[in-house]
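Only one chain is included here, represented as structure tokens and corresponding to the form predicted alone.
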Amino acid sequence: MAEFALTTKNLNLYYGRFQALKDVQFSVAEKKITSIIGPSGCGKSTLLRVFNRMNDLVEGVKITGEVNFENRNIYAPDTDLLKLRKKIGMVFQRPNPFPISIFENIVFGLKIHHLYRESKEFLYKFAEESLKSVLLWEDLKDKLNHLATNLSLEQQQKLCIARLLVVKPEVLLMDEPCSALDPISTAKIEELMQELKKNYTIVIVTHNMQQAGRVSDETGYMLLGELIEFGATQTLFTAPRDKRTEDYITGRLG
């Protein structure tokens, strides 16, 4: 039986009188990656920030319903929004790398969470194992001292990544991480979602149907707001049960 890592229920998202989410119901399991597509201004990015608390920082939003996480609303009165947002981390749609050395990005996190120690050794730890993790140790080792935004865009991405790896997230949110980089590049960061899977949760937005199709366990379909169909990524490409879903996948809506 799967476990599931978020959940929503009866998730309602306004801007002002403007409704961008529509009672979305659906749940995101452990460990797997869980793609988010759909048409411009469907509401797949705005549903992404729900999972950590993004949108609170929008003058006029209001939030109805429920997003749970280990067992409690995160929409709760009294939720910790730091400690919710070092377990649910955000990859953005370019990277944005501090202008700081790539050793101080990289331990920027530990910081500002108070989980360091006055060591140089204890944070070189963190960075070494960080970057390993998305396989940048062997090309950075030696540049740690280096301006982390003189790297490719590739390496950006993945530095912005170790980041938020280095924290020990439990969820990993990625709104458009390829659109950037060029198709090398977003095989590379395909492939190290494949790895990342085996100890975080993912959840994925994209325009990139392909990309779904290739990196997704489960993909859900959105439109004007609405979560239209969701379930296995290969059942919703081959076989949809919605004709909506069918004319977007297809080409004949978006």
Given for the second form:
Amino acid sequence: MAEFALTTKNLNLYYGRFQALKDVQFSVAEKKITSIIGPSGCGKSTLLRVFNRMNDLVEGVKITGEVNFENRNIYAPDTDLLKLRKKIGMVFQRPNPFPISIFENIVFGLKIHHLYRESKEFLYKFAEESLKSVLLWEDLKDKLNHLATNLSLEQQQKLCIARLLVVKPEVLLMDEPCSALDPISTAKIEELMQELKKNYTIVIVTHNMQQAGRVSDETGYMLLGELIEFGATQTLFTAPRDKRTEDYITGRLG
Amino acid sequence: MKFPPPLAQKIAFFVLFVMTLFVVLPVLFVMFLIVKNGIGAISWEFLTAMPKQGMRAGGILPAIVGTFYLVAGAILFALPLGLFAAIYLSEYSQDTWLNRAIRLAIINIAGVPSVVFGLFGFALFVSFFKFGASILSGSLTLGIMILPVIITSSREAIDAVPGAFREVSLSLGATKLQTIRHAVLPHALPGILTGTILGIGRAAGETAPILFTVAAFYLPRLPQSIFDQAMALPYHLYVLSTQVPNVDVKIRYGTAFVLLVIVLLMNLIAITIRSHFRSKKKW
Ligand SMILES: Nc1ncnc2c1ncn2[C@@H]1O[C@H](COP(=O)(O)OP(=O)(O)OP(=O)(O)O)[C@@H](O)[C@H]1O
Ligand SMILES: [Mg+2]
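What about the form predicted together with the partner chain, after the form predicted alone?
And the full complex, kicking off with our chain again.
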């Protein structure tokens, strides 16, 4: 078993002429929560989207360097993009369930990966397991046919996580998953993350330093496309090595 | 001359109201006339019998059936074609000069007078492909005429689906095609249907495109195959009004009434579908 789920080497990313990532080099530990913090526009989302190659969809993107996942460079030309995205899933900033029923949202991934079976029992059992894994079953078991977009934002975000877990990913990328939520909902999601950590590797981008401090094992601080400092969360917050990190966490910057 | 603001407000409101009235009144008047004069003709026999006595009595069944066939044929042809074109233009096409030209052409086709479609259909389907004057030729001609409506409304519907849906789907490992099939089209469906039904309404009411390609003055029996000619409501109305002497006004208006009801019904269905889905959608 590899200790690291993801490792980047000399990673540079350009949007046209603009360099959004500069020589980023770090590793994401397996079955741990790694958080990326930094001021707005420093490239956190960009870095996250490097891992499931969602940046490929942006026109004019150029990427150099390596990102290793399961001992292979995911930017090698023979990478199976669909398999990669199946294994490295993403939770977005705004909860974005489809405007269809809760149940239909859950089975979306089944349909895409040809795992859908008509059997009522199978589907019901499946929905139950999925919702249980995100601590939603008790709330929603009688509402499977309700419109997902009518749920509370916290429930929507959890449902989106359930929809993602259906395709059996190994890594979960979360881009400010709580920024649309109130503090209580945020706490609930963080609780869920601790639960998920047992089975998944999680990378979370957050604006919220307290959140990074609460949930993550390791933290990276980014500034203007550079990964300034990376290390154990405790250390980074209590004894930062770099002056710029210290400025940021003590609130003198950003 | 200067009015105090509240009065100016009132005057402006009044002027705008009268203008609107001018737009709506003629339409209402036409409808009123058709309903008033036509409703008396409507009977079971009128809707289900063949014309009699040189179309001066009896029913208009063959015209209703003909219009139904033509519209069905047009949709069968134009919906898949238009939908695929819309998907290509919205989801796949790059911004090249060729694609810009295609988009421009589609917009322009919508503005072509319908009689030009009639001539085009005659030249291409009737003469060149030798389909003759037939339901096939007429349907294809009508289909081409409503293509821009279907493409444009389908594109609008597809473009209105939030990018986040595509992003989620792709991030779950879906192919582009699966994304379109599962994450885009289901949410664009109401808009696509609306466009289709508006197209049907248009196809049902046009005379010029069917004039040279399918429409028969009078047929003693219903069409038996797609290579037969057919009667159709708009053309039948034209025939009754100008080509046959001494037709009872009631029959003419009755025919117009039936056509009007069909077209209005189509529009009503379109509006219902749209508002139904609009109330459900939330993003
Ligand atoms: N598609 C794009 N094209 C060009 N530049 C982009 C694009 N996306 C992001 N950028 C730029 O790249 C830089 C990093 O953006 P990114 O979204 O990764 O920042 P972020 O750290 O996630 O910010 P935030 O905290 O506001 O979400 C920004 O300067 C942004 O303007
Ligand atoms: Mg961001």
